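Quick heads-up: it's one chain on its own, the form predicted alone, in structure tokens.
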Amino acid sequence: MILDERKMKILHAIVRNYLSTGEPVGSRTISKDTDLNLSSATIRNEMADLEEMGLIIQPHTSAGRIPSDQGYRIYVDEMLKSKEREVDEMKELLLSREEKLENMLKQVARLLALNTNYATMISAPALKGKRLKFIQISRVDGAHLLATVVMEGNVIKNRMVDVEENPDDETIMKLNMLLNTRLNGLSVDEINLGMIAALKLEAGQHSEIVTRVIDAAAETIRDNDNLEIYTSGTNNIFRYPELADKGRASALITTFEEKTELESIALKSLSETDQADGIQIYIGSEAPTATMQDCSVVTATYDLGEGMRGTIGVIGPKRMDYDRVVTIMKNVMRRLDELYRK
């Protein structure tokens, strides 16, 4: 059944004021409820409509109206269908923040190795916490949906999920709603078994669905423990005669490469950091890792709010002009934060 917009919020005016109060809806009420600017003549016609429809009932003489179950229907797939438009839009936002913050940490990488001629990496933000956003499963086919899973830091991350029903789509808006409902804010260790025996009890025959997506969620958050590092300028370290011999320069290449090394540099800028823009340079010997026992290392943390912080780092020779790269460091810091909020 088609309504047109003057019906519809009508119809959701009475079904909203009838859940709240449980007492018939007259058309004063309605007058105030909405946004519609209409006369209580021109509002007892509507809900006359209304009422012909099949939508709406009048329990006594002189009383207002109450939703039939009809009406009932019609509110609560309208309701599912607008969370579901909420939820796909927040992702598609989400989806080209985490895209935009990507292609800016590479580019970071890059300007930084450009404008000091030394090696560079940083890395994606790691998060403080690891709560939960929000939770969208969707139909790949058959037997798989997909959830995507945002974390606090609107940091997103997808898992494919084997399923053994075919859920329609009204009950997977259902179940996002009940997911989100329960599990938005929440960390994984605070989703317990008490909680999981809760959700599949409301999601009923389809509690194993509920089960699988928790899991893949849980599985998700501590996946996030690995840092995504990005580098560049690699090969400026041939520009220096004390690092381009073939035994230091293939150790360094192999670095950068394998990238494991430089997620340990990365986690230790950010424990020894408690600020943003706090610098650490390490000195042959003080470097953080083996292969690098020859260089310089300069680290900077950055932060981008919600939890999100990350370590941009410059490797270089020991001979390194140190005040020039502080300064550059500085300087790319301050203009990650003013492009990421924008």
The other form holds:
There are 2 protein chains.
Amino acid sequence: MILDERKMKILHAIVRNYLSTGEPVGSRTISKDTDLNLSSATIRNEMADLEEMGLIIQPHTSAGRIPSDQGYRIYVDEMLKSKEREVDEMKELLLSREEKLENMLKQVARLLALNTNYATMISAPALKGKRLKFIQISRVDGAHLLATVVMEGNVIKNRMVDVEENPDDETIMKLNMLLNTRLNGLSVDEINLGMIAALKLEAGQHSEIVTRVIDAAAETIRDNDNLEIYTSGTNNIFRYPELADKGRASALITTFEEKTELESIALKSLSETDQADGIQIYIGSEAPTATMQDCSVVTATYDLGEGMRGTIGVIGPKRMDYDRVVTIMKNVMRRLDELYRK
Amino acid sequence: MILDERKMKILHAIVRNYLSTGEPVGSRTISKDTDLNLSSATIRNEMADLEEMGLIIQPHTSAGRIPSDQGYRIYVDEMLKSKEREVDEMKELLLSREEKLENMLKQVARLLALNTNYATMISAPALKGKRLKFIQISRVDGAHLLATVVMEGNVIKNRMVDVEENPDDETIMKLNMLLNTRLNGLSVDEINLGMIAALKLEAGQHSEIVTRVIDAAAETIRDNDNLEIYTSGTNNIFRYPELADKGRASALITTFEEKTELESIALKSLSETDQADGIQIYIGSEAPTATMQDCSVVTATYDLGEGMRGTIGVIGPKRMDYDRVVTIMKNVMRRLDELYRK
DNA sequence: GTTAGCACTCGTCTTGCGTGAGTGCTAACA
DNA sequence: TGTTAGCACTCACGCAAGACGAGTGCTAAC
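Hand over the structure of the form predicted together with the DNA; the form predicted alone is what we had up.
In what comes next, the whole complex appears, and the chain from above leads the way.
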């Protein structure tokens, strides 16, 4: 069976209607809502076809229809093609370039949650692929050294190293020289065990302390941390009855608190981001994690330059206002671009 | 009216019973539960008295009684005096001293949530009052300096400083000398604007760059960050119907996500911690924040030495198993002590 | 191909009633 | 004076029956 224009129009009408009401939508409603001038009976026939095609579902015999995941998918694909709807009001688009990246990211998540009324997440830029800019070992006191590493995007890492016997000033200076000349400009992934071994050799393997310092520095660099993830508006899930029952809500809340699943979403979105604008939409069963089977997830990849790329995500019910969310996301992305790359 | 031993026994019985069932408890139940050998009628008389005293409440005419906040208070105070109950099973008490403090704290929160089935929080040690151990300015590249500050407890802070024209090596060395000799050993609060001004003067006010560097360093130090707070087991609130309705749950979830209110709990608990063992219990209306009117909060102050003090909190329904929570908390505190102060 | 009409389905809301837990009060008892 | 048995009363809760209404599929006519 072919999805002709009329069927398409009806499908869209069903989806749109369901998005706003959350109630199954009946043939009469569609008959009045569209400009097709068809009676409810005709619509019913068409709806029967659409159901056969798997695009809409009848929750029970005497109820209207709701879109299936597949139905949403068709609607969303169509929407992504069409021109952007302008979003009328935008609450507090006061996104400013912050001293601390962390604060800026939190701001974005908050802003997005406020404007969409869905739960949001944002991942801090991944270190993967970042290049080293600067390494330094310094003496804090008799028994402690401090290893400091600066990477592209001015991501800074520190680590304390306990030593029994401090190396003297000259050794430290030499070490710094050595580390910087050998490692600067390399990306984190390029620094492997072989490399470290070579470094140790060059530093003079005899000195155990030097070895330990280099190990610590290397570890600091490779310490590939989990992706830092910030969330906002988790409580928004209570706005949507289909997510707000105890079981689902509890599972979602846990997901948002533990963040490991959010991390996998962020990674997945980052890796799939060849599509235009980097916007991805996962509907229901397409969602990357088990707890989100009843949700839709819209993600986008931001890029602050210097390899500072991360993921923004909006998580809501399947009947989310995709159009609006996509537009708002694009706005936010544009703003980020202005702020960091101008 | 006086709270004689018999009334006390009855109150305790009511509370204990209500804690485990969550249902209003009637006179017959008490009559059987206690060793008083009194008929339900007598109990009824006593209960009427207890109600008059404001210690128990009747949700509606033909229901049993539940403890009031005040009733809980008496029960809890009594309990805190009595000897510790031993907790039989303790899930995964594998608390280990972690490389990163952050991970250890998260571990504690998780552990506590797992063992109590309530929501938990833990605040990272406050910087307030910490002394400076080490300051260093270093050159990252042509246009960037890095200010690094190490405080007691090996808390490290960094800040990048953008400069147009880099000071030469000698200036940087002098600056480091100056900053360390003047500031080391001071606590964060002791470093005020007057002090900074004096430093600038000494560094040679003429050089604008030096001034900016000192400002940045000072700012880094005073940058009194919000308390970092980690939470776990937020989803546990769904176990308790009295907290799980949409309105309350939503509010609580928000509280746990935004963390500012948790912060104020942590601060309050820290400041009130003169009591034995540092354990505080806030019941219902005593709870420090508006969203927790229907909750009880048990807090404790941990101390890892070197001024590393923070707050652990368990948040649950008013009918929380105080006894168990307190015991578990004490266990955790003891374990922390072993790990960090032995 | 479209539409009016009709019988039918089924979730939801309302109502009424029975049930049982628990109470307060009174009167009798030790 | 404290304790207890007995009794009438209250009220939340659960269940069944019924009314309602939204929506459907199908058929026959246009």
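The model shown is predicted, which means the values in this text are computed figures rather than measured ones. The term rigid core refers to the maximal set of C-alpha atoms that superpose within 1.5 Å between the two forms. Positions refer to the first chain, counted from 1.
- Once both forms are overlaid on the rigid core, the distance between the two CA positions of residue 26 between these two forms is 2 angstroms or more.
- A displacement of less than 2 angstroms separates the C-alpha positions of residue 288 between these two forms, with the rigid core held in common.
- Relative to the superposed core, residue 313 shifts its CA atom by less than 2 Å between these two forms.
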